[in-house]
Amino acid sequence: MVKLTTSDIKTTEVLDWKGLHLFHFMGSSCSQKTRIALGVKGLEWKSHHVDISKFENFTEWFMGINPRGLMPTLVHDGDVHIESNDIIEYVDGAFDGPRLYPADPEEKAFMDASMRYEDDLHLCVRALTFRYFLPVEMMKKPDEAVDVYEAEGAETVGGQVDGRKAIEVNFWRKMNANGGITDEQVIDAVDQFLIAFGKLEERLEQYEYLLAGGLSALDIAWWITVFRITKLGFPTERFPMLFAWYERLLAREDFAREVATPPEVMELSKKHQAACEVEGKSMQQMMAAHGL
């Protein structure tokens, strides 16, 4: 688990806090799964938004705390926990609550799996959510934001030269370059989910949940995947098992929370994706054009 060291942490200020702390942005995926997890465990913490639209996880304060200025950030006694899926399974273990991650060491190992092939998948979830959601003029990040991202804060995670950063400022300046994500990405970022899916798709036909056992923090992770792409345009009709699992955990009300989206903010996004429909750009539209 991603744990800072106190080498790593420059706002020092956190180290005297004390009890359940999460830095999150509303509309960041990683945070919604966190929150998720923090409800299904029945927790109570003090929120920190941090609005990523407004670059507050690029100030040296934020990345004192994150080196990363990733969403969430979890601060718990002082102690401080990056990475969601890395969050999840610590709060799953030091808190008392629904049990999130299995004893069986066979469903261990295949979740532990899991988890790490969802987190991979991480770069082509933004791919698409930058293509498909809102217009690409409200989601990049100008060159000058990426500057300060890039010249602020340590680069160590865990007491080790940390490189997530450089990808990070890779992807955004990438983006920048091509004006906002390619085709090729697109397609790339598709390919990849219609596999994901696929294999989520036969787990699905042998179990009511991802795991035998029943709910776990590895339906939370791969749920609020299938949720973003599914906003997006995906055809939910290849995968009757993945989507009918889908609307079950969307009934929920501590799921359906945390993903609520304001009314303007979807309106807009509708707008956006109608739009790439016009120009023949949709992703149903660049799957059928591209054989997938």
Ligand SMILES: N[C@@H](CCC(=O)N[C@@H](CS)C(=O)NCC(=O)O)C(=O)O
The other form holds:
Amino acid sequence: MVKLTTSDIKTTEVLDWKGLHLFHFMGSSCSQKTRIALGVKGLEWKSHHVDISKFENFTEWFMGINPRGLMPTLVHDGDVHIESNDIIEYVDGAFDGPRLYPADPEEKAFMDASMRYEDDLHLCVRALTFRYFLPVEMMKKPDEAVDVYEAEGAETVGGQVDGRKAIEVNFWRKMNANGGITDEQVIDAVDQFLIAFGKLEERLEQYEYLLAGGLSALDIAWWITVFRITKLGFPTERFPMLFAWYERLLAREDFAREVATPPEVMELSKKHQAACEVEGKSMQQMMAAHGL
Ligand SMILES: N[C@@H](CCC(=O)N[C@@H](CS)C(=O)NCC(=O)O)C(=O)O
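What about the form predicted together with this ligand, after the form predicted alone?
Now the complete complex, all chains and molecules, led by this one.
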């Protein structure tokens, strides 16, 4: 689990904070996942909204509690936790309420591997989001913002030099150099989701939730991915059990509430996806053109 050591934390005022504080962004999938988990646990938390569209995550202050400059970040009684899946596991162990992690070692081992798999696909989620959610002019991070990000922060996590920021910087630089997310990135990402969703479908043919024991953090983590990719035009109905599970969880208030998008933003997104379709480049058109 990724808990920062005192030497990683440059914004030292948080060391004195009491209670649960979540730094998050409304539309960030990793934040949404964490907020759902906190809600399912029935926990109260203080909200610190960080607008990543205004690069508020690249300030010295924020990078002083998250050297990777990423959402979400949790401060609990002066301890700083990063990485959404690790935050959820930490909170599950630290508080009472519905158990989101299984006690059974075999189920836990399966879950850990599947949570890592979900996390590894995050840049694929991001690629599709930046291609299909809104036009690239509204989504891109100008080089000057990336320069600030690259220069900021001491970059140790758990006292060790951390390579994550370099991966992030490379993502944004590549996107700027190519004028957006390329067709190749779209196809690669869709390919990965077809494989991943096929695996989820197999689980859901056996169980009501991804673990035999009922709703867990694994459902929350994968559901957020499925929700996002579906909203960008992926034909989730190709996987009937996955689609039924997706809809079942979407009907829950504690899930739906955290992914609610302002209607005017949804309108813009629909318009953008319609424009992609006119170009013959919607996600489904790209899939068909590549035999997927
Ligand atoms: N593995 C990390 C990924 C975190 C991540 O990439 N968060 C995104 C939002 S979903 C972010 O902060 N992006 C920064 C940006 O767009 O500037 C986690 O699960 O917390």
